[in-house]
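As structure tokens, one chain now follows by itself in the form predicted on its own.
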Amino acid sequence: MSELKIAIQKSGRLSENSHRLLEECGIKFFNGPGVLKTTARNFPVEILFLRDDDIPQYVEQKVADIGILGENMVYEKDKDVRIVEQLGFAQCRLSLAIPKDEVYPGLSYFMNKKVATSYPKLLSDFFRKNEIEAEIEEISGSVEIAPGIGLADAICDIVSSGSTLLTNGLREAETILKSQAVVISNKNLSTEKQDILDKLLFRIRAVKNAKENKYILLNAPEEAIPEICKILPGMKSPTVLPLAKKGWCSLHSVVKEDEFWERINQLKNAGAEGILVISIEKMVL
């Protein structure tokens, strides 16, 4: 049986999350210091540890069948690959930043300015779309220092919290692209490898669904059940079980992570008591 070759970042902000995702999918593999290639013990995949900016090219050339990396790098490298799944972690944005004391009138600020970046294609496309004539200074690493040493007037770089910009006397001016970790694939996988990928995506989606939802258990009087069922529809409807105490029931349901605080207040107002909110390890829809 052939193996699906997965390329992930060997170090950097996506590396740890990619490792964790594969482990949460039940895939067991060895990754010691200096290891650049390993084979899973319990799933037909081979894992390659690469530089993130090399992954799109290797997937296009079938050195790897799929890869895990940031959307920003997929669009910057512009290789002939397809995005097959958004993963929800490593969320960030590609932004233009200027010295914090500068007045920012809008995109016209960048006219005839020099902008340092590690993403020349994305920045060039953005300026062209907005009819901005600017000089792009391509550099790799430590982009934030460029204005401070006179190399550029502004920068375009990946931003998460913005603290690194503030530390270097900069502030965000425009967002070019919002990004997250994604799975990319070669467009011409064999039937056998596509089948393995489908099985992997099934596991990944179960892990994602679990992270995006919470399991809720509560007790409530019988007369409150109709109202509570409206608040907690669950995947179809809540599970309702009778308690030993006459006139009371236990309800079990699932609610979205970003909704559950609001739902809990609604439940309490409807008469729910003893509310438990539990993390879900896997969730298959």
Contents of the next structure:
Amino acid sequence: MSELKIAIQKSGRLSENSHRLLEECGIKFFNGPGVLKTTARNFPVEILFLRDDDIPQYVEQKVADIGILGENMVYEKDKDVRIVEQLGFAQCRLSLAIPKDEVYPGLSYFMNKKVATSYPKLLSDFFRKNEIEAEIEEISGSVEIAPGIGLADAICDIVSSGSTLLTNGLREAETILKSQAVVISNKNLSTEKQDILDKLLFRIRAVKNAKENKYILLNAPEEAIPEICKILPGMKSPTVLPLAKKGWCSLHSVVKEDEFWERINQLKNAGAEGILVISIEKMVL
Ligand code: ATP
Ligand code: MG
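Other form of same protein, the form predicted in complex with ligand ATP, not the form predicted on its own:
Following is the full complex, with the preceding chain placed first.
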């Protein structure tokens, strides 16, 4: 029986979340220092630990069948692969940044300037689209230092909070691309491998749904139940159980994590008490 080969980042900002995601999908594997390849004990997958830059090419060439990496790298490498799932972690943006005391008049700032980046394709596409003539200096790391050492006038790099930019005397001027971690797949998987990928994606979606939702339990007087059901529609409809105390019920439902704080006051105003909110481990819709 064949195994699906999954490429994940060996060490870096994506590694921990990629490991955790596979573990939360119930996939058990050994990973120690120096391990570059491992087979899962309880699921037909082989895991390859690689540099994120190499993953698109390896997936195109079928050295790996699928990979987990940032959209930024997928678009930069522009290989013939398919994005099959967005994962929600490693959220960041690819931005142009300039020395913080410079006046920024808009994109014309970059006209005839030299910009250092590890993303030459995305940057040259962006400049071409906006009709900016600028020189691109490709460097592979520590891009933020380039203006400080006279290598370039500005940079184009990954930003999340902007604190690294600030430490290096830079500020964000334009966002080129928003990115998050995704699963990419080779476009010609065998039926057998596609079946394994479908099973894996089913598990990944169950983990993602679980993270985006909370289980909520509360007590309320019977007459408040219709109003509370309107506030908490649930997956199908809320569960309502009688309490030992006459005229009272316990109501169980599921609420989106980001809607929870908005709903809580509405619930209290409707008569809810003793509200408990619990994490969900897996959720299949
Ligand atoms: P490798 O050695 O594998 O080539 P790297 O140094 O090129 O690693 P990392 O810095 O580990 O890359 O970043 C990997 C990916 O994580 C980036 O391509 C991007 O998608 C995402 N990322 C980078 N920086 C951040 C950040 N500050 N916040 C969130 N996500 C980020
Ligand atoms: Mg890299």
